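The form predicted alone is given below as one chain in structure tokens.
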Amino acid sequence: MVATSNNISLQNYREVTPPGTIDLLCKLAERLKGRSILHVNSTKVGGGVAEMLHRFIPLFTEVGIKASWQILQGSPLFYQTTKSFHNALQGQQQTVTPEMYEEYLKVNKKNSSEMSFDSDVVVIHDPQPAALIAKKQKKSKWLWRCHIDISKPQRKVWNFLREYIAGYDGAIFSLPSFAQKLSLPQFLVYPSIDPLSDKNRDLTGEEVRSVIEKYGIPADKPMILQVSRFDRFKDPVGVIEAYRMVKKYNDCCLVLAGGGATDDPEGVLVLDAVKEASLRDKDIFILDLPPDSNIIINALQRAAKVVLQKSTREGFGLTVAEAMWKGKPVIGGAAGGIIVQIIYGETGFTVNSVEGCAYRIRYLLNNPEHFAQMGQKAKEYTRRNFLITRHLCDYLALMLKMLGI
């Protein structure tokens, strides 16, 4: 069981959420008092799922719902397998051997014997723990929460997983296009950010300056920033290529900030490729950050002149909403949930190529008035659509639906 802590009360969110949000949330929760919900995923730190769950559990508890969180424990071969699953489900050709499928089922079976699923609602996040459905109890309702883009999956891998997904009482996706042909109810729920967390709360000018100085980032040049795990689908090498095009005309620096996740064995290889691509450029800063670097990321996003999320495949990409919350228009790849967060020409720009990315970087650098207008719209759009309070309302409504209350 994962222990979480949060000394921020739900009432603190009244100052930043749309009017009526907290009142609605409390009314929904009143009907669920004493009920329970369990979340299961594959990592305690690293990635958006773990980050959201760390904030969710205390808020569920505050409104009277018994909330718990368990972590699937796997072997190196298991994580290699589930990374291949992840890539295959997002459309990249992968070779998954019989031994890998066997290890996947072995790890799920072992974990299922060590976990307790005695909750009214059980939410299983992503493919890694999907086979835990074999332990489903009749009295509970199980939901499979898919955070990745499975709109065009490699069929063999999806067909394998679908046998287990079919046993759930419902499936949750981040976009309509991610849904699949399944004989169970499917629900649309956008992920969210926590505006009061260390990653998103207001910072003083001194807090921002201290981070910039710590990493030796020049304050006299506009900073181009991408924050994300070192993952091929985030296209960090493409970001470097776009920066080099911009550099010919605008003196600037590039910061690629991120880290890895415990369930992603490819991260080190991608980081090595990024370092090689950035050699001999003193204005490129590669920051391999630990998972608890929330204030550092916050400060970088606030200091950045242009924020990128140039993903070629994306589940949702909450780094977009994070930057928009800080009043920054974002340039993102036209992929996954990025296209929901970015309203083209209003809250940022979506791009399909390195050249398009470079063009839009130069546009934002050279049009400060439009940048400011877009930034204001970006923050308000995030307030209305992508805050944790709205997300919590969605989960409460789903619990009511699944439990027939």
Given for the second form:
Amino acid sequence: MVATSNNISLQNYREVTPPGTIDLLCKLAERLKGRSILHVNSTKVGGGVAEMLHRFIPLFTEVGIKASWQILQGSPLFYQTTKSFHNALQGQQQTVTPEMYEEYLKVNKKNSSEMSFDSDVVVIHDPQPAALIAKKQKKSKWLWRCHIDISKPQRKVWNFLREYIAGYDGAIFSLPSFAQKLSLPQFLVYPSIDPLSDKNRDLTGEEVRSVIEKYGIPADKPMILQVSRFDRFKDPVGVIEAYRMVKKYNDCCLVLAGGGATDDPEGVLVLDAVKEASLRDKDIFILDLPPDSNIIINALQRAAKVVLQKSTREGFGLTVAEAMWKGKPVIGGAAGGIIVQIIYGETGFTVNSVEGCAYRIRYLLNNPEHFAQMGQKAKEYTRRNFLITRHLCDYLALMLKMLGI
Ligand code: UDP
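Any chance you could show the form predicted together with ligand UDP after that form predicted alone?
Complete assembly follows, chain above in first position.
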């Protein structure tokens, strides 16, 4: 049997997934043996899309599907442009100049001449590579997989992009409210986490302790944690403000752990703003982590007392599912996919303000019994809805549908 990157085979997932999942997956895959799927995105590391693709490719291969992953190569102006697209599509006012649109198309054209698209199904992730559609051949089916909250896009940018999306055979969104007026089939698929990856597998107490000690985080104070790229939509400064309110009543420490993505040029500016906001507080730990920090993040999520994802826009928060899988109720911004991940008062709390966030942090710190009950529910809810095995089933069902099998 072919093993995945961590030497984990599909059969290992039987121990952690709901009964019947792996059998269903194998049955679907049987009908697709020898077929191929290509994924294209714009970064190998950083952010949820790369996180999922790293785990998907070996699993597709293991079930007999030829899976490949190609990464679009851009210029600094291209990444600046696509970050503006990203912000505009998530509803923030942006100015995109004609030169920026031109650069977007130029980079897509150059990449399309260097890539090969002869797979049965081609999945293009997010706006960055969307214009590769110009290379679509009749025999293959192309899906545009949108991972961002596109419920209220800035019209001009969406109208530009929509011309390219219109050429696809289907579009996939993470929430019904992200669906658009398009004359192609639209599908709803929740993203997922891999319960057996280094990011999410069980750790020993010693493994967790050594990470906490490495960063000098006090073990005797409850830790509030947010793991995120340094991005304004993740509201790290709002997290610091909420922590300061809590700190007046409950002694605690705050860890903001993040890193950059190669296609996100704004990270450095946001990190500077975060450092500025945290000055002179020795109980705030800003960890600028390298891309392969999976065990570190896993340990932090396990050691944390309260996990936050205070986003103001979010396609779907993988970090929310990661913490829930570790038995933590999560406090998340009432935005995008977070509202389906967190069932209010059952698996965590969604909040709309700094004050609301501080109030719910204090609630979880001061109610350990309810915390434990919610944490248990959060884990089970994640097991049933947000694991990679369910996600793979969705992809296989989509392949069957698109290929008319
Ligand atoms: N992540 C990471 N290192 C970091 C910050 C984030 O490995 O420094 C991971 C995080 O654990 C999660 C993913 O990147 O798996 C972020 O996905 P999410 O959907 O939460 O947000 P996105 O960055 O895609 O907007």
